[in-house]
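In structure tokens, one chain follows: the form predicted on its own.
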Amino acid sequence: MKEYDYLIVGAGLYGAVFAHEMTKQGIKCLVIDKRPNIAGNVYTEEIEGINVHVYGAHIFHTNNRKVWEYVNQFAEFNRFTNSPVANFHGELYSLPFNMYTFNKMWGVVTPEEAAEKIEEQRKAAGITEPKNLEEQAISLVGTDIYEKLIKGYTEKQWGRPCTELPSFIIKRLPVRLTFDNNYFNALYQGIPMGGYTKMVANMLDGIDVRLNTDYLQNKEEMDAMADKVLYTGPIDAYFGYSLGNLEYRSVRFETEVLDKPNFQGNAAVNYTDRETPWTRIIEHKWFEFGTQPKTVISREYSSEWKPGDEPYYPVNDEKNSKLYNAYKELAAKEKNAIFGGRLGEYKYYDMDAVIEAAIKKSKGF
């Protein structure tokens, strides 16, 4: 008899939800993580009384009522609404693109005038079938908004020209002919009061957790402890990169405490010009309507991933999708291991989708 039924590699959202659901069914789980903390990329750390999103801003939003009710078992959510601001050389614009944006950009006042301006610029660009991100963006919002608010930001984020990026990346771009500053068109939205780490700790309550434990360096020993493994780490690393490295975009953060109560007056400000090296600045206190005397900001820099970096965004182009499918075939042959989550499935996941997928994997819903 092994000590555990399931070894769960990764104490992020996917692993924590899966562990919670399996434990409810009487299945004994051990959760391990190579980091010194639980909660994966949603980890929040308290600095100066402010819950700092250490691995980047995470705003919970969903239209799935079951998922919303599920997370509310573990945390009380505030009413935070994501309304980012774009800064282009000191000019400030509302995001998502809406009537405030169009008024500031062109002086238009009515939705009809805004639609006419976009159509005029789209026609002038002569785009009928958008072949890349640049053409797709211009056909959605016109040349002026593309040049000021999309081009520089996107090229910093992806590290390549917009003409080389596929059009589908920007197809879901919110464009509104209303004065609605809510970025996410979601029925339920907010931030867990007290931070995400507290929420994940509640999910893992009563479950054995070991941190600073690298599964792949101790695989034989760890596998001997449980009948089955749920692996949420990078799928290519699991197989020793035997077929080659999957590619990611990575993000680096420079976080500092400032001896002032307010730095930028908003949780997120995107720097959309090409010259500013960071993509955005996060001011963490505004996620929870903070009143602390100090503030904490994080400058975010996008970079190409290399081994040793933290993998963030899968590059789901044709080459990487093909390589992932080859790894997926290897994974299907693993008798006692299942793979899940952003890194295990090499896909971009919103938080609500991660939670839903983990519950389904545990046969919950």
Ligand code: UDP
Given for the second form:
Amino acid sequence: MKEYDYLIVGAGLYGAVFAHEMTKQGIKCLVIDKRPNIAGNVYTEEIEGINVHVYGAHIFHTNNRKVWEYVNQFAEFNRFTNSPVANFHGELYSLPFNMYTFNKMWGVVTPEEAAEKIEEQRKAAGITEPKNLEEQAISLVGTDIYEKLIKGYTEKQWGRPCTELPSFIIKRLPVRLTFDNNYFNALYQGIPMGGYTKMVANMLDGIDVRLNTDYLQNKEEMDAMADKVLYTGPIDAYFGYSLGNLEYRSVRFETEVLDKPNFQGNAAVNYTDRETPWTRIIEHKWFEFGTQPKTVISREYSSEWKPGDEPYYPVNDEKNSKLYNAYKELAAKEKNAIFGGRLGEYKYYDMDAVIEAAIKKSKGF
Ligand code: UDP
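Next block, the form predicted in complex with the ligand, ref. the form predicted on its own:
Then the entire complex follows, led off by the chain already shown.
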């Protein structure tokens, strides 16, 4: 008899939800994480009374009522609505692309005028069937918006030309012929009051957790503790990179406390020109309508992942997708281990989809 039924590697959202669900079914779980903290990349830390999103901004949004009710068991959510502002060499535009954006870009006033302008630019670019992100973007919003609000940002974010990126990345962004700055087309949206760390701690309440514990470096010893393993780390690392490295994009954050109450007046400002080295600046207090006398900002710099860096975004291009599928075949042959989450499944997952997947994996919902 081993001490635990399940060893859960990674105390992020996927691991915490899975652990919570399994524990509810009477299955004894141990959750481990190599970091000194729980909550994975949704980890928030309080600085100057402000919940700082240490591993990047996370705005919870979903159309799935069950998932929404599920997360509300662990935290109360505020009414935050994501409305980023784009800064192109000091010119400000509303995001996502909507009538405010089109009016500022072209002076158009009606939805018909905006649609005509987009159609005109799409035709001039001669795109019928978009084959890559550039063509997809131009056919959605025209050349001007592509040049000022998409090209520079996307190339900084992904470190590749837009002609070499898959079009699905840009489909995450809505295009609207209405005056609506809400970034997400989601029924439910908000930030857990008191921070994500508290929410994940509530999920893990009553469950054994060991931090500063690296699974892959102590695999044998850790495997001896439980019958089964859920692994939420990078799938290629699990197999010792035996088939080669999957590529990720990484992000570096430069966080600063400023002795003023308001730096940019919005939670997120995207710097969409190529020349500004950071992709965006997050001003954390605005996620929770903060009234603190100081403010905390994080500049985000995107970089290619190399061993030792934190992996953030899977690069789901053809080459990497193929390699992932090969790892997935290896994973299917593992008798006692299952894989999940953004890194375990090499998938550009949103939080709600992660939660849904973890619940399904635990045979809930
Ligand atoms: N994007 C862009 N300009 C922006 C914001 C986003 O071109 O101002 C593109 C970019 O290619 C990015 C994609 O839209 O990778 C998805 O953006 P999202 O904000 O959903 O990315 P995340 O918040 O997950 O980094």
